[in-house]
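Presented as structure tokens, the chain that follows is alone, the form predicted on its own.
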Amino acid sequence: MTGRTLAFFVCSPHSRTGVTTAARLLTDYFLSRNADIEGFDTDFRDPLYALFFPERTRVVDLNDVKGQISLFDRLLVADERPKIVDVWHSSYERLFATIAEIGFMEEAQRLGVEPVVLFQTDIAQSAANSALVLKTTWPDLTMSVIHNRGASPLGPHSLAVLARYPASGKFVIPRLEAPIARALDDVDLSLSRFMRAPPPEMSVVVRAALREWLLPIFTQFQSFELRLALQSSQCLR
């Protein structure tokens, strides 16, 4: 990824779709690869994402000009550090309205920053419509969807639901059994460190289940990262 700075917007216009889980997983993926990431939590009322990464994440209020400056000025720094924005559903409209108002996409392209939208799917048609608005407004925007089977199951017609989204790729986060999922609630549990050395006090059953769950997710992120790098190299020819 040399010479490129990725700015990820993990988002959904609806609550309880798994946005923070996806932002956390993406952050831990990069940390597992020793990347120096920078995170932003737009839920200024209950910033859960920031609790998982207190030293790497800042909380921003997009209803405040200072918060907007704190976010967008940093996102436009082309320092090759992945930037990850956990977009609170209540901040969704404000975020993309501000992006349009300030010409963020055009400025990012000029500075060598590549915005990437990771859109969380859900069963509502309005979610897919919101994704379509983004893609229509910015046709060259890199967008992939994330289907969190535990947070937002799509039912028996999942393929038809996913087909509504104008995305170039798809990630799947499998469902976890409740006793295993509860382990993820621990804000002191670093998933990147877990992959190297699981906590010795953790149940061996939980340990095995978490590793089995995490490995394919991290593999999906790695494939996506490599695909972006390949696309970039082709554009430079």
The other form holds:
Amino acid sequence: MTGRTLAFFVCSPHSRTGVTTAARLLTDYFLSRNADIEGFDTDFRDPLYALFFPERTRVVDLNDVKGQISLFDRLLVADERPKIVDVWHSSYERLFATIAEIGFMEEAQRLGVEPVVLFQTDIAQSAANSALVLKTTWPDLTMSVIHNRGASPLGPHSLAVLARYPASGKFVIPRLEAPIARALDDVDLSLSRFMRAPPPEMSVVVRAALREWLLPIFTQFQSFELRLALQSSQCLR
Amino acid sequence: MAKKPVKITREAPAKREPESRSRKAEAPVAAPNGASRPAVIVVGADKGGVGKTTIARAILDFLSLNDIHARAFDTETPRGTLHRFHPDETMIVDLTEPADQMKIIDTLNTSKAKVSVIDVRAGGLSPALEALDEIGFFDAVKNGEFRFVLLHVIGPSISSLEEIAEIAPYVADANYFMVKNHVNDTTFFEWDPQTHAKYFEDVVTSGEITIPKLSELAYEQVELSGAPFSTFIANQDAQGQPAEHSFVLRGYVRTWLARVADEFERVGLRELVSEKRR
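Please supply the coordinates for the form predicted together with the partner chain, as a counterpart to the form predicted on its own shown previously.
Every chain and every other molecule in the complex is listed next, the one we just looked at coming first.
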């Protein structure tokens, strides 16, 4: 644990970039470390993220002030429990407009809650522009990009595309072969439990491929978490 | 902010020059140069439900946040909505009663508060101005003894404009602001420029103030708390004790109050009420 309360916003202004996959992976990473997390799904019409973690997530409609209250008032509780928000692309504008309007970032800083934006990359310039707007509005915001090579490939000039983003870190989610990826569609498949004890009924091939896929992802999350902990460490200041 | 001239061109009974205005005014009470001139801010409308008390509350918060000591008078007897939110600085009065008029006018120079905000009950604006005129208040304003600011809160319909003709005779020496209150998402009638001009032949305003919309839920929670907007934002209850107000709602109220303050600043309200005596 970092000693701080992290509030992750996994987001993209565009659809089908892998936001829910990233939010799910991050959630499972924390669960694999026995961390108690709280999740929020802003897709109130088709809350897929909430399906994966029904006990730990709440579905919020950000068009409604009551929905905003159930999200932001919880995010500001500095209880050291990581909070993960799966930002539906249709809620993207509303979410950050509300954050600006209510002064969420300033209050979070005051209360010792650290907002972290995990921005899902895609090849469109407008996505990078949106990330730039966030970083310009909140220069101190911790922002990393997530490049999901399967859901949102960046093409042959991926390095150039990534360079457009004003992020301080990068996560890569490798591409997964279709037959293996299908295993992820099972909402009852807990990736954190899988890492501890794969379901015996699962194909050995799928098991091996999934494990090989998950390990580097979880390692990146762990590295990121340690980096954040080091940055906030009093003894290193 | 410079006061704009008022011209009265249309003939109508309501626009007659009030008798007291032609009287020779008494010499104003001298006060040291550089001292603040007491200011009276009247918030009113002849229509009900246009949000007069909300504006008066916002003004009291605005003045308080700018360290301008103010007191308030609530003419909504006996209930006193403004008094409910600002009990410490608000007195419930009946503007047509001489005893209450004395409580306001005769203490303008002696009160510690150099700004007096009068929240006029619905339908009471014209009678209130008439009463102030009868006691010679406007003569004192004309002689530079007091500053007078009128915030006329208009409703969304065109009929609101008709009120302007009624109050025109009293705003010659006032800083007269028209206030459009959108706090409850009111959509204002889009006045045809010619229609608008017709009503404003009689009076030139010092400016127009637009009060932005506030989330209904946030507004409702402040109402329920019975506390000033700034107290709600500070997450305190009406008694000043720590409260459990939602951060989201406090955030909305904070942003709204800041925008309202920007509007007041834009029209120069702070300078107007804290202007030094010449």
